[in-house]
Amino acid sequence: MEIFYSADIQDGILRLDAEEAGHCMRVLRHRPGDAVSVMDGRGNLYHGCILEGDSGGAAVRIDSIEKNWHSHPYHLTLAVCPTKNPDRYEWMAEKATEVGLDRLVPVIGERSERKFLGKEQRLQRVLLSAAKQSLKGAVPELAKAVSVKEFVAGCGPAGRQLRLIAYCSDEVQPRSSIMQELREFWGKVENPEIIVLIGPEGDFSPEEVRTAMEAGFIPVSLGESRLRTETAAVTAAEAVYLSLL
């Protein structure tokens, strides 16, 4: 299935910008009258028709509009801190969006070695391609980065969320299971948030994870083996997934 992207609609119309319709009309080598289907990123998939376009752009009639298209019944962020290879939170926020990620937040920790992002753009279209490639209709948020202590105090009231702290250590207190915490929480309402904070290479401070304890995270294990911070992200994305099949 074809998937473009827009962010440009008004009275009926959807344009597709220069690297779309290049994609659309070029390469794919669609002609005005052809049918296609575009997503705006905010949970909605259109069919329409090709109304006019070359490479350098687009216009397409909407016929019809799937709302909240292969969206999921919970509302992920995973706030996760950089990795020393860029490239390796580029692939993280791929397979996370892919499997069900709803808001990304790069997160700094005290024993991060990389204390910024970068390509913030490059990234953005990461996710925006993760998205059409595995057919969601939302492309994930891309937050601003922030230290893990602005975070946590960021993240207000617990309310209807399930916040988790994925932390390698028995120094704070013993861990329970990522797939207990996220059993126990479903059903328990509806629409429910849930947060996961993944940590550098070096782990969280205890300071780190006894803040976010106070504000309601839960210290949790993702399993026996030592993962990478990419490879805990994703693995915490599929808890999330699968822990509702």
Contents of the next structure:
2 protein chains.
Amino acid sequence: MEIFYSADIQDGILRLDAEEAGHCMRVLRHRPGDAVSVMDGRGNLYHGCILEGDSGGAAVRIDSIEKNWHSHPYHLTLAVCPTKNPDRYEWMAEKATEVGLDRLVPVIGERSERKFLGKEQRLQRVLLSAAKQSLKGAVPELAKAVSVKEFVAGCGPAGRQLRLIAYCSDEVQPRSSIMQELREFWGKVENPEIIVLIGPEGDFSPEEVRTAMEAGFIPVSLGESRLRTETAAVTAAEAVYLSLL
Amino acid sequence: MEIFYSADIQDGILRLDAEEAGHCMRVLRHRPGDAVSVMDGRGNLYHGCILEGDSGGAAVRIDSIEKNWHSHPYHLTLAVCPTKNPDRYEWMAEKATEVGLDRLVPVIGERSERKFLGKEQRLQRVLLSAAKQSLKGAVPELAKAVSVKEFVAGCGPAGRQLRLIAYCSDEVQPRSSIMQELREFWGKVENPEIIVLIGPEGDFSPEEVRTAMEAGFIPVSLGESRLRTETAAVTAAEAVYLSLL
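Based on the form predicted on its own presented above, generate the structure block for the form predicted in complex with a further copy of the same chain.
All chains and molecules follow, beginning with the one already shown.
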């Protein structure tokens, strides 16, 4: 199933930009009259018919809409410190999207060796293509990079959100397991919202953990294995996904 | 913590080959008399002292041994069809090793586009470096590639093993969830052994699934998300790992 992407939708017509149209009209040799499926990245899948176009752009008449197409029953934010090797961050973004991710926030920790993200546009494309490939109607939002403390401060009141911070030691307080916290959380609230903070190679500083705890983040363990930053982030996304199965 | 690797151990002395000694003596500038830690890839971690050596090789006197160093409480075999892009297979091998893997078997399915593995030596190095990096004493074994049916036939009687085959449809029989099967399995047997079969992009053929079922494999679902082959394999390893937390 080939899914195209468009954010340019009005009056029952959607337009494919040069990149999408090039793939649709030139690579896949679609012609006016062909039926195509197009996602808007916000959870809607449109079924329609190509009216006109070439590899520079195309217009599609919308015949039907599937809302919340292939959505997952929660809203997951991963706030993850950049990895030294950006490819590992892109890989994490792809895998978390396949499993189920809604918002990715690059956060810079006090102990982060890498103090910036970089390659945002490339990461955006990774998120879009992973969403298309795994048939997710909604493309995860990529937030702008902020410090861990800025991110925590910006979270506001916890309300009914589950807020977890993956921490590698029991120094600040004995941690519970991420699975235990998730099992206790499910079923308690409608439209469950989860935020997981994942630290840099050098882990969070105890002060960052305390600041997060004051904002309602619960320090959790991801188990006994020593995981790389990107593996920890994917493990957290997998924990959220698998704990519902 | 820097861990070296050696399979050449006798009479209380272990020898680092040129690659490991080069890293130890040239890159990290260790000298005779320095204390080092060396794993044998079979679960033992040796602590000792460099007797002599240069970037071409080194001898280490063993002072103490930690057995079953950082082992996990199960034995997991992943039998995974090669991915079109070999990098994705290497990535999967690295991540599954970080989380917990004991044996990786490349299996060729009837619908596999890629009918061979290739780059075995490179994959071996990925498994070793992932084990070292994640502080796992045992390096996962890489078996030689076989067809899905050969692999299933070679499994022998199921005994008390949990055998799962991740399948994308309920065509052959309604699937249970992998987490459900794992939750029911834990605690029932000592030294639990688990085998998970992961299919190619085109999924297993119904006949392969039936053959596996005759050998005691239970068709399971990895959830609603459409996962790439390598993501499915990592998800299976994560399910085994996380279902114990």
